[in-house]
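Only one chain comes next, encoded as structure tokens, the form predicted alone.
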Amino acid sequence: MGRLYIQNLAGEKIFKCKFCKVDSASHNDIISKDFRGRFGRAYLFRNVVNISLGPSEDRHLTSGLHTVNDIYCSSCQQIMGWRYEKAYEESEKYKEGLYILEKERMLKDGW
């Protein structure tokens, strides 16, 4: 296997990996903090990096059926949260291709 890439994002305040402290995601690419994940409190957020996909699923959540990926950290491989693929709803099409990184899953470095 090759060399593993990691991203390391600019700014004052990121949010990295709770078990590894890689980078994986910047205070500016928080749309809403208003979300729930499987362990608490979670938030929405446009671009994340330095995780993998898992594989495609539906799944009734909250807001009602989705298709979704976990996401996991590429370095450590600890599961961050998920990705919205698809949402059935019309009223939920705007989390499409959007990320959820769970709050009890990550750092914040620089606050």
Contents of the next structure:
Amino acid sequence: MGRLYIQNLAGEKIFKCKFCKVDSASHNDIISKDFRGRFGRAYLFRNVVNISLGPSEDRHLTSGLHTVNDIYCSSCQQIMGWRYEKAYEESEKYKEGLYILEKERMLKDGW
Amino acid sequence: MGGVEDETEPPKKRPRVSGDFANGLSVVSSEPDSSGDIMAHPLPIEGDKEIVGSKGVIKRVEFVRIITQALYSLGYEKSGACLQEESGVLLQSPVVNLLIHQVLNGKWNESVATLKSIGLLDESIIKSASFLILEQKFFELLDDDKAMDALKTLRMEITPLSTNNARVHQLSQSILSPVKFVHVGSSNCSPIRTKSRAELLEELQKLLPPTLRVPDRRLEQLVEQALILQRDACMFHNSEDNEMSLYKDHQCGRDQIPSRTLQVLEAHKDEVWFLQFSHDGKYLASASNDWTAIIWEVDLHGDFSAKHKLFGHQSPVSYMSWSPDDSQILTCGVEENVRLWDVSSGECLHVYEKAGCGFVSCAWFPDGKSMCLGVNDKSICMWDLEGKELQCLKGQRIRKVSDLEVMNDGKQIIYTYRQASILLLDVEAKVERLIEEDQIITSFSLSRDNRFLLVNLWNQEIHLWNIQGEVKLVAKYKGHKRTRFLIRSCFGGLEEAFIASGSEDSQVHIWHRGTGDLIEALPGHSGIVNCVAWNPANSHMLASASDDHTIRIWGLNDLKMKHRGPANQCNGVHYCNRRGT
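Form predicted together with the partner chain structure, per the form predicted alone context:
Okay, now the whole complex, with that chain kicking things off.
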């Protein structure tokens, strides 16, 4: 790898990768805190940075069938959560293009 | 071509005007019945057309007149006279000739009268011209000690013109002061002294419209304009010594751009991230993920050798800055400390640290006594070489500063601020200018003359901004690849006419700055090319740093041949398109 370009976020409360401490998402971008992931609580975010996308997969989640991509921290490659690519039920469509970050994988900075 | 035909014709008594210029005249030279016949009458051929040339924009009369003038200025008076007779186009009307004759011989009153008789002039020109002539008369009378006559001229002839009254006052003052040559030193007006008559003619000529008198050296001016235009349009123009010929449009070959790997420098043990030549082009500094920096020396033949390996950082070295006099260099470890090294000895002179924070970038001030450092606690501080803090810029708006530059005047600093903007801050005057992009800015580079800024963007474009006065986007360059990493680009070549950049496809990309065209994509590296540097003292030398742990030095294609020896005569290789003459 060359010198990774790491994006920095503005704002007071930032979530960072637990392992390598690069910025991942801002508190302002939280849409919902009501999600559960592999490791426990997870938040739905509008926008995340310094993330690499894994391949698309179809998965059965508690909310139904979805096409998702796992997301990894671009700096240390640890799995952070996933991204909703496609939802098959109307009520779940609002999640398309949004990201889930697992609380257990993140550090809070700023509060 | 007309030139070649001329040589095969029997020698003529007619003056040979260069056949290449006038399309009309080249036909003339091949006329069979014109041999030996001296110019008694204008020949009834192409030469009588109104418009000359394939584009239909050149008027024959104007064309012939400027050629005639060129002949005269080259000293070929007979040719000039012949041309006027043959073509029937006079360089100057007889009235103007008379005027010139009179002025040169000091017949002032007659010349003023002649002026009035020239139909084409309007009132104001006649007045200004008369003023000049009478002023000359005035001065010459003064020089001859004919003060009374001079005074009379001033009163009777100059003043009634009611032109340039300020000058009239100056003239009257010069009668009173006995000194002949009154050089009015610092004032804006021209010195009060007698001009030569030739100078007077020049000034008169500037007043007369071109239909009466062709501006001096007009043909030379036109040709020079064309040559300069060609040179600017030449996409590969990269050598000082390229002479321009009139016989063919100037077009350098691709071989002017460095495109061949001359040397591969393999001293780093890990990815090389940053490269920079010293200001005098004699050294190259490289910084790597292996926690070291290396100073390379360039010898006269362009061969690189490692001069010093700089150990000491406990973190990858990501940024460097040469001192203005190239005697010292600053290196910055990623989020670590900044070290000052002496270039000739390779010693570490100083380690700069700030408690609890790491540095991200560094830049020298032009006085060589202080430096500007980007800190990861979102501030920029200015320290002197002892480590004393001179100033610190903090604030909400400063982000984790990644790139930092100080301009040559020492007053302005440039840094990335927010994801998609660059701030140009005048530190004293507190004046800010902002370059705003709609994409994330990953790195930037300043041109040597500080007039332009090259900005690398997230979306694989490189933008050129003019940063003089109001910032303006000037050009965009595309073609290289950038998806995840920090890729750097730079200016380079003769007069920084080229842009070079690294790329994630392992190739070095080179664009022509003016046209924006991608000229070269040079393969060779086996990993991402992170940074490029063009030697400021040698427009044919380019260096690139890559993830494959090496640095490649690029040069001209035929360089090896040059080394082989004089028998090859290869200075001609580039310019073979001119050999045909």
